[in-house]
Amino acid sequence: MELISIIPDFQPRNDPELLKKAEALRPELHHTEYPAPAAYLLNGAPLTGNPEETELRQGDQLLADFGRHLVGRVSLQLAAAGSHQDAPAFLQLDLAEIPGELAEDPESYHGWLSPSWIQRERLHIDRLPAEETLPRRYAFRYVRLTVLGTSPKYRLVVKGISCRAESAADETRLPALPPLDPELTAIRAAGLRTLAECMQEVLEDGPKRDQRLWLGDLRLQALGIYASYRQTDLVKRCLYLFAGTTFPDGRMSANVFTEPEPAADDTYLADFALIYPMALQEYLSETDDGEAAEDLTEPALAQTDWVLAHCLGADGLITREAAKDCLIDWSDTLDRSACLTGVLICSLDACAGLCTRRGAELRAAAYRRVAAQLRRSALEKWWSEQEGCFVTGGQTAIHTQVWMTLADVMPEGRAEAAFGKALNALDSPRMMTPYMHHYYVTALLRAGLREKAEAHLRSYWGGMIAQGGDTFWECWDPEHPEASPYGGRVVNSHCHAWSCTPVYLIGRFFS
């Protein structure tokens, strides 16, 4: 599925007071110097000599491995050896989060996402020695330098490659973490690093791409923050940004741009908008923030109210047409109607909680009545006693079983068999993203299947570590490791916000 929305003459509706409060919560970025890579390869072989004395000729490649994922500004310290530099040094730099990115040819990428996200720079260095700082912030572990051009009269010497990393994550805020076995320790560490690298001036979805604030990612990042850094002001800033710039009719955009000024993107995803009341309720449960409750409750309720007014069919459930405007997971074939209905029910529960917090019990009761009716209608329409699971559009999709479980629609004691049926159905869509796998684990926990939940967390997120990741990825199907929703893995994000949730899951359920 392509996720591109262009609304002609789109004008977001901004609330100056909410945006002013968001700006006041802009975090300080913390910087860490990484003065040198941990290891080098020269033309594919380990570099045995002193890197600062290695002379590179035209066509040579130097691969620097910093030993861990970084987000920051890369600098090169360069010099010349031999005769006088009589021509510019022409260099190409490819930066990658995992080795597999370096194996792909960016020139062959023709996917629907812009190729401008590919992490490649070309530089002409007219005078050596020189220090060059790349103009963009990058997310990477590996830097491959290719000498495209020098001359017979001189060689290039790379005296150093360094990085000034940046993140809003304050390591001094991390509490003492309980000891775990080695596998869970490694998964928790990669989750923390994923979360920290995405904590910038907002909670970015990915520091490589798109480098902005997405609503579905925000909720999962916030859960991770509550279980680790406790930097709730950053969560609050993001909640205010979504409420402060919306569609003209009050709907929240799926994502918000923050530069040069805050602005809602002209992309609407109903499931993301419905997640906002859940994210706000969880934030208020963590902080008891009266100001946020006063400012943000009505914008939150408006998201659910809009879906109730515009997306239900004659049977009182989400229509297949309305369900096209949601993500749930990367899939071209998934019938999303029951999934979005499940998200709506969870959102209604959150809205009822928000109203109760404000003492609006009549309004809370109204939301609960609608949620109860949706549960009855969903069970009647989509539950198949013959199949032993929910069936929508002829599919026994795991996604549907997950959201029916999270919405408390799944008949008691039937979840385990329904999950098994859906996972083994050869013609049903597979889960593609850690985002969906998070909700699968939480659904297992909701159904009381704790051992299965922990086993899946270990196998799924541990599988990314086994594939060489030290942060968690945007898209990962263990049976199809080369898969990309964009038409090429070179633009995939391998440090992605919605993948950080082992921090929350381990901290809450498995430690």
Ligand code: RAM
The other form holds:
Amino acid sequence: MELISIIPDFQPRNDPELLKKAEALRPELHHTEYPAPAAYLLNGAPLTGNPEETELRQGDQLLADFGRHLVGRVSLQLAAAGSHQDAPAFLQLDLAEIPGELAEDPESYHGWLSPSWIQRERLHIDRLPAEETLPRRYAFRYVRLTVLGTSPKYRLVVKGISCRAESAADETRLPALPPLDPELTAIRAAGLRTLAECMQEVLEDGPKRDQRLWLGDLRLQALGIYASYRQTDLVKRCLYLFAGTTFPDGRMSANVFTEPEPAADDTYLADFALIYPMALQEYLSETDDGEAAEDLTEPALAQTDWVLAHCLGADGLITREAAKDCLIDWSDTLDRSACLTGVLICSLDACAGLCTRRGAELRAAAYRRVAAQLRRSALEKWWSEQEGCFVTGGQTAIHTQVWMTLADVMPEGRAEAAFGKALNALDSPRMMTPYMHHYYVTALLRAGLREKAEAHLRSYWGGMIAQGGDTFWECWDPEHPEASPYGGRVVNSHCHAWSCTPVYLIGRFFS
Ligand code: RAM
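Given the form predicted on its own, state the structure of the form predicted in complex with this ligand.
Time for the whole complex; same chain goes first.
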């Protein structure tokens, strides 16, 4: 499934007042210096002694492991040894979040997402000694330096590789968290690190890629923030950005560019737009922020109203055509109509809640009536008594069972068997992202299957740690570890905001 939307002459509709408020909430970034890491490898062999004393020749490679995931600016402290430096030093730096990324060959990536995200720099150093700072911010734990060129007259000495890390996460805001067993402690720590690394001037989806504010990601990051750093102003800034720059008809974009000026992307995902009322309602429950309720309630309701007006068929349910404009999960084959109907029902409930908060009871009741009607129609159309689960387009997809459960359409007491059936059906689409697995865990909880929910959290997110992750990845299917939505794992993000939700799930349900 390629997600490329280009609308000719697209002009976002901007609301200067809302954007001004978003700008006023721009966070301060905190910087931390990380000096030369403890571990270096040279051409596959551990370095003995001081890395400073190692003189590199053309073709040599040095691998630095910073010991943890970092987001920041990398500097190299370099010198020359031998005779005079008679030619530039020519270096290649490959930066990787996990070791597997270094094994990939960037040249053989031909996926649909730009290869320019691959974290590789090449630089010439004309004069040594020198301190060189790489021009871009990187997300990484490992740095591999390859000497592409020196000359017979001199060798390169790497005196150090350091990083000035940056994040908007304020560690002093992190409350004391309850003690947990070692497995959950490790999962929570990786979740917290994932979240903190994605907290930049906006809530980024991933600091490696796309470094951008995405709406579906925002909701899950915000839940993580409420259970940890509590920097609700950063959530507020992001909510204002989505409301402040939209499609000309008021629909919220799936993501917002913030540089050089805020601008809605010309990409619409109905499930993401429908999530906005949920994200706003959760923000207001956390903060009771009257200003945000006043400014953002109408833009939120407009998202759900738009889908009601444009995406329903004669049976009153989301059409298959309309369901093409949504994500739910990365999958080429998933029939998304029931999933999107489930998201719509949840969104209607959130809209009702937002109206009640503003004292608009009649409007709230209208949203509840539509939701009730959708529940009846969805059950009638998609529940198969014979299969014991929901069936759409011939599929018994787990995604469908999940969203039907979250939307309270799943018949009482049937969820466990329906989930089992869907997960065991060999021809059903598989869940590919921690984003979808988050909703699976919450559906298990909603169905009262707490132990299963906890076991799944431990095995799925714990699985990434077992594979060497100290942050959580945008995409992870334990049975297909090489999977990438983009046609090459080298552009996958291994610190992705929508994967941080164990922070919320553990904080709220398992501690
Ligand atoms: C990718 C990003 C982002 C996600 C979108 C739909 O480009 O990973 O996080 O929200 O897809």
